[in-house]
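In structure tokens, one chain follows: the form predicted alone.
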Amino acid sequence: MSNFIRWTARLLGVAAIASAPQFVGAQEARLLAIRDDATRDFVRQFVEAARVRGTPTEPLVSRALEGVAFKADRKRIEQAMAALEKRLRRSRDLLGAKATADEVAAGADALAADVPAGMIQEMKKLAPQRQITVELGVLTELVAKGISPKVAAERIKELMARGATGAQLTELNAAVQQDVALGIKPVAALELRGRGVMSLLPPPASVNSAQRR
């Protein structure tokens, strides 16, 4: 699954309803598809502890079922779960605990695309009343296509700055992945596409009361 798929899916409040007791439930019978009895008794064990923890679990499961997918055996699965729940308490501790799980999951996938944690605190002081899963989302998404974790983040954050909406972003990375398609190098294209959409915002406010005076 690709993090596009999986970041959209939280756009759509998958991972946001992971507290009712219904979608515990849903987790619970996605479980039976691990046909080993030692693994899932592992897996439903983690999951559990995890959310005692105050973690995402939603991101967990999925990645086990995607281990299992693979034939990966037991103790891979176990490392992998592992370094995913790490990762998604970092993310936490980054984004601060009003963070929504689907936006702490976006951030344990940027941290996964080596993005720099001082930058994903960046990105959430532009935005601290909202959330940024969309942007971290752009920004994983960005970095899989070969641009630099640090290039995509300042490309991001300065959209962010000028008030660029997730719509607005979610088109820019759609372009984006088209023109790399096309064979437009990735650095290129996230420059051509950025510079589209900011001719489209409003100039900064230093800018807005320069004019003023």
Second form
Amino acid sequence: MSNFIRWTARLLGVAAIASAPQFVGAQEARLLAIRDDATRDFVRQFVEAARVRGTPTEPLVSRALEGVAFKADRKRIEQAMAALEKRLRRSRDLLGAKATADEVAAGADALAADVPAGMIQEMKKLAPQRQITVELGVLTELVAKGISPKVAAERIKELMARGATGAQLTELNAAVQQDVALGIKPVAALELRGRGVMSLLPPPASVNSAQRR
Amino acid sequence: MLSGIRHHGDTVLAALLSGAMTWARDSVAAVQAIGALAWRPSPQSAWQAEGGVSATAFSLIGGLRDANASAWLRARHQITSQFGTMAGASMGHTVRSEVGDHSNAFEVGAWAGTGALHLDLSFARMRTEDSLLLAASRVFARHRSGWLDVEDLVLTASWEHGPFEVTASGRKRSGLRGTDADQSAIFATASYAFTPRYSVVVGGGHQLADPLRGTPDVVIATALLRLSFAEVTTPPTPGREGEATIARLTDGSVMIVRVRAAAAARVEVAGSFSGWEGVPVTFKGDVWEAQVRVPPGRHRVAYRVDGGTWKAPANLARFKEFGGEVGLIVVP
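Next block: the form predicted in complex with its partner chain, after the form predicted alone:
Time for the whole complex; same chain goes first.
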């Protein structure tokens, strides 16, 4: 058994080492979409420095490409990347070292939408053993629609505590979108739709017992 | 009742299987199974063919002596995005107390849809031997030819507003060739989708006897909870020229983009899912539409018309960046 574990660990280590340059190579290929040499060099160096600092680099590359698509100048792209990296690092601190790159990026989006750092930490505490990418994404969308961060975070935390799945939260968000498009106030739509999702979830006692099991 | 629908290959082929068990107060019970297929040559095709079969066993307590089998075939043709026609034929055979009665019908119709309102008008001629069933619903033959002929004019209107949908159907039945029939019936349903996956449907009204399926003239009220495991979400049609809307499928893999830009020559959508490379959107009748496969996670998305400014779809949360706006979607 110990041999099996040892060999598996070695194999995974080799696979990780072999895939890392490919990943970097794929990012490098994407950077070729940046036609301006100076901007491309800056982005490459910035991404490399972020990688060394342990910050997820994929959101940074994506933001740079977004800037190119929007025909932003180099200075603007630099500013956007610097601001994003700051939020990514803050998000990683809030979510813990085990947080995935996508989760960290979702936390950074939430910070950009003015969700208080304490609320992100509280959400993670409710689900320390799993990703909360969708939960953070839905929270960010709700806040961006004009719902106060406190109200939106409380509702999502309540649903998470009752065992709501990512799909259920995404459906809630889609339903709120639909209501807002019809002229209903975002807060009222969240309240109404939140109750709808809540009615489908098991009562708190059974969630607790299920979690204990 | 349990039913399931399966789409295959960009909705070129869809199959429906459904089973139902009915228990009535007068101890008449029924078990029914339905299978149906819809097919079109390509997702953009104006033609669609539909067909199906159903089998029903009545009077379970009496030992499965009464039963019905029916089949139908229909062709639909979409002339414009708001108007289309259909034609079809169906046949059914009912055995009751070891006596078999045959029925057949053909129908033609047209439909029109504008915004939230959809109208469907059809005309059907039906010929049946099932005199017992029709006599129970006050339809009689003036002579003993063995066949009863009736024609039905059916108007169905449905109206959709966000999570609400109301459908009302009126049927006018007249006798032909010595058949005395002058009946009308109205049936209506209302549904409310309290999440995209769950909806409640209530309905009630009068339904005329259907010899093709062996069902009697009834006044009924229904209530049911509908659960969709992987329903296809259609984004709302954008309200203003140049606007876009986005919806995603609840199975999380595909998002549907709709852009209203009648005079445009080219529409693209892009986002973190495509490395900000433009994905072409196709013109379909009156709106531009594309289905884009997206991996799970959070994605920033924008669209542009004729190479202009990238904009955020109207129904998404928006973020300002680089002098423009992007929308945010989360795929579970």
